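First comes one chain, alone, set out as structure tokens in the form predicted on its own.
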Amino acid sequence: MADGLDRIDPVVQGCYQRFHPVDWKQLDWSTKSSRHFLEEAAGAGVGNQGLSVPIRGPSGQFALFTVNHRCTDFEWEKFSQNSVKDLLLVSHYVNQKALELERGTDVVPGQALSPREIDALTMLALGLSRARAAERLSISEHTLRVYIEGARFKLGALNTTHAVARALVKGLLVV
């Protein structure tokens, strides 16, 4: 950022260091500059609660998808527990669309997924762990990983969550 706010914003700093969603309450807001930053953000309408998803693009891009609200800790905890999976999918979809708009393309055509790759991603989309998904499909976890990696490659996905999101957006999964 040209104004250097990325060096004092605990959300940006916290997300640089993580790959999973970051609840703002987990971040260090103890410095004077971060407290001042938070006060200014609140004055501009940013809520006291937030969840940010760090997203890394295929060419080294870094983006954040953030939702925030002004509510109690209890209300926020309930919201984030119920919504984190959906927010992960939405964040990757929004980032994918932003990249497509930036390069002036629409959905890039890809290779068709095999039935087993679709099965593997469907189990994960339903929220099953890899162990449970492998058990349901009567295959080993190693074989499941092979299907997932094949699907990721065909979908051009950065990670498993991104592969599930892309497959859902393309209508390849029935959940």
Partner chain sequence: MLRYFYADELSSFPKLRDTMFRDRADQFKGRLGWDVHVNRAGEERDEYDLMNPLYVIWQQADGRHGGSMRFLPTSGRTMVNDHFRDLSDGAKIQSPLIWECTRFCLGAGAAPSVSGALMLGGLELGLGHHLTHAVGVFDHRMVRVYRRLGWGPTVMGSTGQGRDAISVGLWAFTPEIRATLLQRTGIGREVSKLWYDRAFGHRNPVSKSA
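Can you swap the form predicted on its own for the form predicted in complex with its partner chain?
The next block holds one chain only.
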């Protein structure tokens, strides 16, 4: 940032203070300084296609996750349509890991599972389907999904199975 490139880079300019994923085509690359910047970046191996995910942390942190590639618009469109959702999850996961490295531990302080989150994971650990688990807890499947997602996030798990496994290992579930 020493050369003030953050003031020129359309990606930084277009993503700062934002929280929706941004395809580089949404950005304004028309100014002279940004054209010049892009030429230099291309010389350093940066491709013509990009998707950047701005991330907002609970204490006002700002992070930017970018995937970049060199290909035609058609190929990129196909890739990004199929992959945006995965990239959103990956970007937040990477960000979470970066915050853990900074803290020196993957234990998120003060993030105990709530009773409902424990209930939801316990049901899954007992082999119930989502539909059955939701029924047993007298909640909708959407609500159940949110509890599972909350637990997954707190446990630093990659998916539901991983979350159940982690919770079991930590002795959080009685099954």
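So that the term is clear: the rigid core is the largest set of C-alpha atoms that superpose within 1.5 Å between two forms. Please read these numbers as outputs of a predicted model, since none were measured by experiment. Positions refer to the first chain, counted from 1.
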**Study point:** Did Asn159 shift 2 Å or more between these two forms, C-alpha, core superposed
**Key:** yes
Revision key, fill the gap. The CA shift of Leu121 between these two forms, rigid core aligned, in angstrom, is 11.6
